[in-house]
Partner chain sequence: MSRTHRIFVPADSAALALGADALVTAIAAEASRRQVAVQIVRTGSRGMHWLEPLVEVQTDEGRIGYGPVSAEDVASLFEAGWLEGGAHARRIGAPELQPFMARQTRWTFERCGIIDPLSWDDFVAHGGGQALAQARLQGAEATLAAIIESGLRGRGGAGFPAGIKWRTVRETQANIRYVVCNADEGDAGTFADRMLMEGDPLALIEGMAICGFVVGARKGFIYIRSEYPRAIQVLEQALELARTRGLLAECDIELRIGAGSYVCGEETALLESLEGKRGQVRAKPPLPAHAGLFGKPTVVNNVLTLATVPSILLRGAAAYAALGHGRSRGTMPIQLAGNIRHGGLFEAAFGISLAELVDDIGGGTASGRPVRAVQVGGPLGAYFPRALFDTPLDYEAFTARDGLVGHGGIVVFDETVDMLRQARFAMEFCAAESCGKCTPCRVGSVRGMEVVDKIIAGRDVDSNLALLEDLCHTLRLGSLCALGGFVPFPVLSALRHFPQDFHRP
Amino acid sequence: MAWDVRKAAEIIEAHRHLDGPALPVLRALQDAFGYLPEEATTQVAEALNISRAEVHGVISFYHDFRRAPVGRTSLKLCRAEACQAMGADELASEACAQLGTSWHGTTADGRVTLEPVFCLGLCSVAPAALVGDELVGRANWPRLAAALEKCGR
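Coordinates of the preceding sequence alone, form predicted on its own:
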């Protein structure tokens, strides 16, 4: 959803009464819009009477906040040691090349966002990935591509 100043103002107003409202406001805005564009920083700062630097600090501290829209499907590749030992770095390089993006990037068509994660709990079948909601063990590019196709890539 595109940023809507009026809708954002309604969301901010609904959460501004909370103690330490910056974090709940930002979470609610991201839930509604899927990301927090630069306009969010200014609007939240003005509404909560705090500095833009404070808002930016909250957004940049928490890795779940996004500054750009995400793809319809997430591809998360494990970066933990067990997966690295089993070829995760090579898999990540191939995924970046095949998707035409880098970490935290989204494909040009807006379908896939590539993200690193640190342990999916599949160490015994490394390297591991999460495609949408599907766990993929012994991941390689053909298996990831097939999982992405199932998600509508």
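Previous: the form predicted on its own; requested now: the form predicted in complex with its partner chain:
Since only the chain itself is given, any partners or molecules it might have are not part of what comes next.
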């Protein structure tokens, strides 16, 4: 969704009363707009009465915050040790090849963004993935493809 100053103001207002509101505000804005464009930095800084540098510092520090639009579905593949022990590296290579993209990349049709994640807490049913909102344990490419197919519908 394109940046909408009024809608953003409403979202900021809804969270401004919190103690230390910056993270909840930014998260809510990203949930609404899909990413945090430059306008977000300026508007949040003004609303919370902190500098743009501070807001930029927060956005750039956390892996979750995105400064550019991404694909419609996110495919998060765990890269951490328990999943490595069950072939996560090989699965990641296959996913990259099948999607024709690499880490943090989006498929040419704009449908899927491939992102690394360090642990989904599914270490006993590794390798693990999060496809949109759906958790996948003992993941392999056919299971991931099926989950992506479901999201695409």
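Positions refer to the first chain, counted from 1. Since the model is a prediction, treat every value here as computed from it, not as a measurement.
Visitor: Going by the rigid parts that rotate relative to each other between the two forms, point to the one of 69, 32, 116, 119 at the hinge.
Guide: Per the C-alpha fit change, the hinge is 69.
Visitor: Two rigid parts, two forms: what's the rotation of the smaller one against the larger between the two forms, in °?
Guide: Spelled out, the smaller domain pivots 29 degrees relative to the larger domain.
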